[in-house]
Amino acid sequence: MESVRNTELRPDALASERDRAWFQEARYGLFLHWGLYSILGRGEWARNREQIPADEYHTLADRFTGAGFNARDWAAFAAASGMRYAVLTTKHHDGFCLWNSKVCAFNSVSSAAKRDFVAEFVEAFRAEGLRVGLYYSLGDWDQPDWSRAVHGDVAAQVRFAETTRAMVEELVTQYGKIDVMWYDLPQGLSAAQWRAKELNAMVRQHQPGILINNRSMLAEDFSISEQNSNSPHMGRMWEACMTLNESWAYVDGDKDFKTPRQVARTLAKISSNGGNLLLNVGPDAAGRIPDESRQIVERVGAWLETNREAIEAKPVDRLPFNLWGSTLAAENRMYLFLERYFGSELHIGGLVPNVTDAKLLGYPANLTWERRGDQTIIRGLPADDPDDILTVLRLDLDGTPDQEISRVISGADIMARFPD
């Protein structure tokens, strides 16, 4: 096996602004956790949490047929739901690979399925015009060198880094253009022990313009916020990965699903903070997307057909928090996501430019507007919230969206308005 240390690598280079543009505009993607653990139906950590012996866990491969797996169906589902990219768990922590690996014999081609699911995934999502991301768990419960490495065995660290490099190299050389390398579980080793700098330089050598997340113990192109809609690092590209129910992988008994309204509100909040929502579903043992997941995501997709322009707008630092919810902007337009609906009138404090037009996206309403000092009042909204998912109000302005809420509550302003 080729040594990580002796390989000639071109200098590291983060993706260019042009290569990053699609990610910054995407806003919404599909995360797919699927593997042997889906047969058990108790989550992707079952092997570890239940301490299932290796030989027992390996027998699951004899039952892994992928009989219901249809990558074209997955891709059509994602595209119709308004998603712009998808990330597949090519290898989770259990060590089972969904591709035809020459390095790791514990793979889907050697299973009952005898299929390279990564190849099918990439081809199908590319055909739908979607960007493709590959999840790869750096940690690996199936390889003894992983455990030895994290417990300080230097020789094991070197061997494991070489194995990691070889497996990742298969992923970035066998399937054409890959847009995202999504690492996970780097805990236990430092960036130097992972040979992370050399690993990622190799990835970029084969995949110029690829985006790499920050889970190889290096910052790289974008940060991950797990199960949290707040930006983890200000000033960086970021993505929030979140489950649709309470589980990443398929768990038959987990019916605690987010509603379409919760998903849309989360998407609006993340977008207003400049991030992407990578929404996870866990296909069942056969590879089918569960009906409950499908119905929720498709409803959000129908909402996006009407409100896509608002989600694709830009966050603006000068728009502070407001009582109604999230706000985005595009040139001289503001999009107000009415997460809290206040009835037929909406009061906006401190809006600097003047409103020239107002419209509810997807709903006819004769709206009027009035400027009254530091208040802008929008009238004519329906008395009841017209959209049970999330209503969006678009305001056209005579200038760049800006609010000066702090100005009207400052001590100097109060003294000027209310002299003793």
Ligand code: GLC
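Superpose the two forms; the largest set of C-alphas matching within 1.5 Å is the rigid core. Residue numbers count along the first chain shown, from 1. Since the structure is predicted, the reported quantities are computational estimates derived from the model, not experimental observations. Compared with the form predicted together with this ligand:
- Taking 2 Å as the criterion, residue 398 counts as shifted between the two forms: its C-alpha moves by at least this amount when the rigid core is aligned.
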Contents of the next structure:
Amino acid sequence: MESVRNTELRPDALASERDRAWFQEARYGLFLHWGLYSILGRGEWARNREQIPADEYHTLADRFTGAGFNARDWAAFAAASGMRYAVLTTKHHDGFCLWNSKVCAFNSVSSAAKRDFVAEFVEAFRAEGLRVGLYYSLGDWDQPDWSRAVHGDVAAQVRFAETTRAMVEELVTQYGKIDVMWYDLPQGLSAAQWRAKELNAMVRQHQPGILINNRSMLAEDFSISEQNSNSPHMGRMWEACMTLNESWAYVDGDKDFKTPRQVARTLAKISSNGGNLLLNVGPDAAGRIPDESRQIVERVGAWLETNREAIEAKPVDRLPFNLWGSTLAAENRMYLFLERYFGSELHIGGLVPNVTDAKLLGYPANLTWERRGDQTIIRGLPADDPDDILTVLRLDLDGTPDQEISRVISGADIMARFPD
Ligand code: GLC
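Form predicted together with this ligand structure, per the form predicted on its own context:
The complete assembly is shown below, putting the previous chain first.
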């Protein structure tokens, strides 16, 4: 595959509005943590936390077959579940590379699998019409220079920045168009020590329009909110990355899965605040996405078939907190995610514009609306919550959504007001 080049590009420039549009509409993506650690099944930090000696850890590569790895199956699953992009751990902190690398000998082509999983991943997700992102851990337990560098060895810093640049360059030149560069673990070195500006300029030189996250010690195109559905910065593109259970990589005994209802609520909240949810699954040692994870994600996907428009709408404002749950305020329209369902009538406080139409997504209902002083009352909702995942009410308005009720404190602020 050929890399895309554009000589007119200013390599230090952030992605243009046009290049960012897909990300702002995507809302929902699949994060995949898969590597040698998936064989151990104790999480991607096992090498470090258990202090596994390098030579012992390296022998895992002889057992890494990818026998169950089928990128087309992953991609079909993601697309059918309403996801629009995916991000794969091409190299986690353990230093094992999932691609055919000349720089990093510790890679999947030299493992028992003898395969370039990044190539298979990119090709399969592209074929499904999904956007592709590459997770790349800057910090690297396999490279003595990283440890030397973070302990202040300047020569090691220079060498390691060079090695990093060479590895990242392979990723952005060997696989055609890449949509997201998703760095991780920059901690320990500054942007200057990483030579992050030059690194990202190189990335953009090869991949005009790529979106880069804020984990190379530079802000770049978008911010990450890890395991947290609150928006980290207003007015900036952002993404919440979250685990489906309590682990990133495969852990057989971790059955603490979020329910489809929890995932849908989280997606609703993040969408209302203009962000994306990058939901993680940890494929097993062989590369299979566990059935339990699949079932939850597919259930959310079925819900999205009816409710996609509600999470996809572009928020124009954030409303004060409301008792039913999240609300996405779009141009002349509101989507109310009824996380708490109050029966056949819904009371909205201080709504400024008038309701011109009301509809329950996916369910027939003869809804009526009335304005009574500071209240707007919607009537005719089913007495019992019709949707066991999340019922969505759409209101068309004769103006931009706004509510004249107190904004001084939000629901979250109320919880935070007491001293410890
Ligand atoms: C945490 C984990 C790391 C994982 C990352 C994803 O930082 O420690 O292993 O890749 O989250 O954001």
